[in-house]
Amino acid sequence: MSLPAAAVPSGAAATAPARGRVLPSAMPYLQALPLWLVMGVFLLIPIATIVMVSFWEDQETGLAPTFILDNYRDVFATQVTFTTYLSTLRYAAIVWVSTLAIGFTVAYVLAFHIRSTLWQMVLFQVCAVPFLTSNVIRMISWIPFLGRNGLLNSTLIGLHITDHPLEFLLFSPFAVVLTFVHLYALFMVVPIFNTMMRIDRSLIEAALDAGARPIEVLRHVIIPLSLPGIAIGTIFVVTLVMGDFVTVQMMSGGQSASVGLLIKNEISLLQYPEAAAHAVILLLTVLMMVWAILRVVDIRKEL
């Protein structure tokens, strides 16, 4: 038999709802706890370790856990290091423009000129098939094609377009950019294609009915609505190019440099504090670029 409301202690009546409210309010934090643990162990702690080592001193007997700024002062102490950073930014800019042109064109054709959903998926898979192999294998495949006696030079000489092999095709900045574009073009195609597929086709029909020409529809409707996908692709491509060192080392024949290659060489020479300082500066540079992109384009609608 239930007791009258007046017989129930007021403290018990207030405590029961409070307990019911505490558990639901803590559930989001409990659900996010595994993710925070993974992020902390595999991302935050390693980054914190790199930042800590960047202030240490490299002595003949080993690393001294002190606090010095010499590693950061030495980053731009020489013209070579400054030129290396500019070279990395130049590679990132050229590859970004190239992949954006290719990615936007491919995504536009697939989204607006291929009517069948089946054929859209088939052609998209055709674009993605080469990316199922290793980056190193796809990189090496350019060497016999671009070499002095490779397929391209042999074809050009056979067609009498040139009388001698073109030396700039391989082991040059051109080969580095070409390989970068080949490796990372899909990272621009996928987000732009995904964004274009979400565009309401009635907006395009309304613009055409209002008298807009196709180029005006592209400029004022499709491109603005595709900006989130372009921003996501830009983040992918720029981040990958800024941190890459294998492509630059292999395809330039040692004639070009990048920050990633500089860090790799310092690690091979056991210069860990200097490499950590370069890694921190590279990370801050990439984060500032990503921050600038996010300030211009709101990508939350795509996530």
Second form
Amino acid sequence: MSLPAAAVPSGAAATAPARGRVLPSAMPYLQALPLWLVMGVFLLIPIATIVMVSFWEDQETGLAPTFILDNYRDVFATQVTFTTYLSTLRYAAIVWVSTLAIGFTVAYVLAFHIRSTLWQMVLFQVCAVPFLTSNVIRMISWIPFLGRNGLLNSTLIGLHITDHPLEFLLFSPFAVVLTFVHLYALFMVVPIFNTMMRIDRSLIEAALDAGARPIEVLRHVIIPLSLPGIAIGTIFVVTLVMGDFVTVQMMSGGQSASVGLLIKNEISLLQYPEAAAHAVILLLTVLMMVWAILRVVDIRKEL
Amino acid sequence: MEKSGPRHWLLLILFALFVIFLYGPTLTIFILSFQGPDGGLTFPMRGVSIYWFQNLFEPQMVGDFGGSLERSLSLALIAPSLVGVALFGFSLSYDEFSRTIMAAGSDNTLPLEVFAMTTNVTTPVLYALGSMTTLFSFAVVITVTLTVLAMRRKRGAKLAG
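For comparison with the form predicted alone, would you give the structure of this protein in the form predicted together with the partner chain?
Then the entire complex follows, led off by the chain already shown.
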């Protein structure tokens, strides 16, 4: 109870018994209305606008509100789309595996190997603080570390591990993945930690009493019960990486592409309908990935 | 779970490595922000000074983080259990970059300023700004934590008395 709540919304507050003078049957709808208004104005209408613009025609004089499929045809006609998606999906996959390994380990240590609740809270905050600073600053802080004359290269040369600076460290796919992991590891730690803290400790004791080795407890008790947290963390990380353009642009030194960057470039060129078509396809891709994750793991069970 | 033995220590070491991984780069720029006036963006340090921090406050820096800070603090005060959510909200608005770059007009927010600086500033003033914002975040987290602890203690005292 003394632990900070993670980013998992609880539905419990919304089901208070209906009281007051309003018709009792109308009460639930009234209570849900603010959420619907917020969702409608800030989510549904903007997305509907994007879908609408993706069918518009880009003319010399401006945008024509028509209904054409050319934008989508252009998206699928070029090889660039596929290579860009491939590169983005590859980033997502590598970053997902890395953050999952790191996030699970860190959450496991926090949940099961730190004795006092106070220390759990303190160490959790220690992990959370960098997450509160600007992403751009966390990105650029890798530059003096990884650069040609950076800290890492100087150290490696000083230790005679290498005699010339390693070039692949900065402005490379390696730097992009490293920065992603650095930026998003916490999105994995928090939900996994949250589900782990809810695991009934007597289940673990029972497993140990029944003669299970720690590794078996991990495999048959902790991992299955942490799956909802893993799924939520996966959704966070995958959607963030799929939509990113800043990290890819900055850390690859412009040498790597991502779908987000593609869309951003089109917007810079004022090609709104093309950008909208790309955005719709990216949205559908990510929604399908989320749907697939939710098919595998029932996160509703935990909420 | 066993709380001693080699496995326990190995896991604690892994945790420590994660913390180093999280803070290492930030620490680098923290050190570099104290470069002397002739210092550059990378090591070696050319003297130690607070020149770049002074430099930082000379031009007008515009940020929009004051409002979001206030909001997340009051949220945390209303319900201590919402701290996690409040921190999420604070962090997201504090660091709203991708959306602001598209939507903002002439009003600059802090992340935009930083991003602009990465392309056209070649002095450690960039790191000074980074260090300042990191320290600011630290201050927020510590304040919120202490507030929550104090509230809990008060509540505990009330229940006991």
